[in-house]
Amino acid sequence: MQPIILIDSGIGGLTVLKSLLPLMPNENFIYFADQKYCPYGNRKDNYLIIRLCKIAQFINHYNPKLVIIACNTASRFKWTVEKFLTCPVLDVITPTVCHVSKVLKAKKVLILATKSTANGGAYQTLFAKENVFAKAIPCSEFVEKIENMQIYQNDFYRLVDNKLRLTNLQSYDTIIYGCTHFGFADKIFRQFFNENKNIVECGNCVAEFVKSNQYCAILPHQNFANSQQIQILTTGDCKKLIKQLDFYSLKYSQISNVELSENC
């Protein structure tokens, strides 16, 4: 049974595969984290460019019918990895601003990302042709905090504060977790805002999108139940990803860890 697979540089992207998994409860997912170079939000394009074309040689050998860039700083390199496989190839950006700006339609969105992200400018662009405002915050400290399980200690919430207080949080319509790690410390970041603003996670977008647009016609239902299968693959400690896991309640079948050297 062919998988979908599902990449990121460490845990965030299980955000998104959570918001999948009741969508497809008979679908086999393969969940891709390497966690050895992780986070890549400060790591520069090329570096990235090259890190991708390994990952996506590496995973076509599991003959996937779906390839989901479960990570939006790699999602802007999202032709690096169509480059190597036959299947359909979704990043997390698109479904984010399509949702944002045709059902939110939200006017001034700001974006909680990564450094590359965030300088990156594809949010920007995608919405600047949707004519909406949007303005990205670089965040990429929260990602280590949240990969080592401190999203409940003090010292995360002062520095969420720290990034948040110098911004006119009132001025936005719409905040976006424009990094799929940001999902895990919602509760947190939600005492910031204003109970009546529009939090957007692309997870939700990304499931969304899946059931409504064209990846349903790859994604049959299947005659029998309850065969869903989760394996997660790390170029990390499986050790250290079993506690993240447990940390924040989060499914699994298999994880094996996998030697990817940095150099194509």
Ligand code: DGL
The other form holds:
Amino acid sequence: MQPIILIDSGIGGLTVLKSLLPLMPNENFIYFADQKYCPYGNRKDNYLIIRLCKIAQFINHYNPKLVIIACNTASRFKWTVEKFLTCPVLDVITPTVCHVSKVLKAKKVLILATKSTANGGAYQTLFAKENVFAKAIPCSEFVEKIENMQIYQNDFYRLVDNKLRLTNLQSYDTIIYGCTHFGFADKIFRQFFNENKNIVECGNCVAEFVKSNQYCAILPHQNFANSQQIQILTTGDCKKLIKQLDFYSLKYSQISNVELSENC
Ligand code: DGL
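Please move on to the form predicted in complex with the ligand, as the form predicted alone is already shown.
Below: every chain and molecule of the assembly, starting with the one above.
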């Protein structure tokens, strides 16, 4: 059975996988975490492009039916991944902008993202086309804390406070977690936001997009046999990954390590 493959620098994209699982009970998933080279958020564009070339060539061997770049930072380079694959490739930025502008009808959005995503401007450009004002705050520092399972430490709370202190949060109708890792710290972030604000995670937007667009064809027809296999591949340390999956209560069938060196 052809798998659906999700890719990210680390565990962040598992927030996307979590939203997809109930939609596709009979699909097999492969999740690729490039943890040896995580975080991506402070990397130069060229580095990320080369990395994605490698990953795309590698995952092509699995003959996927759909590839989801479950990483905002890498989503800007979707074309790189597409070059090596014949199946559809979905990024996380397009579905998120689509949901926030068309469904939520937001007018002023604040995006918490990595430095690469915030400065790369993909969100801002797409939102400008929809006449939505968008500002992005670079918050790359959060990624390592989330990868290292340190979100319940005071240090993390202080870091978030320092980042958000100078922004008038009340003036935004919508907050977007523009990094798939950030969903794991939702409880902490929410302490800073007022209750009636829209708080948006990419994973939910991708799930909506898959449901309502051309990707519908891959959905099973009311057959809830739930035979999902979730294979996780990491370029990092399997033992650490098992701890992370346990810490964030994530489900999986199998974990393996893959070598994918830096040089092309
Ligand atoms: N989870 C990723 C994102 O959505 C990458 C974070 C990182 O590696 O810096 O941007």
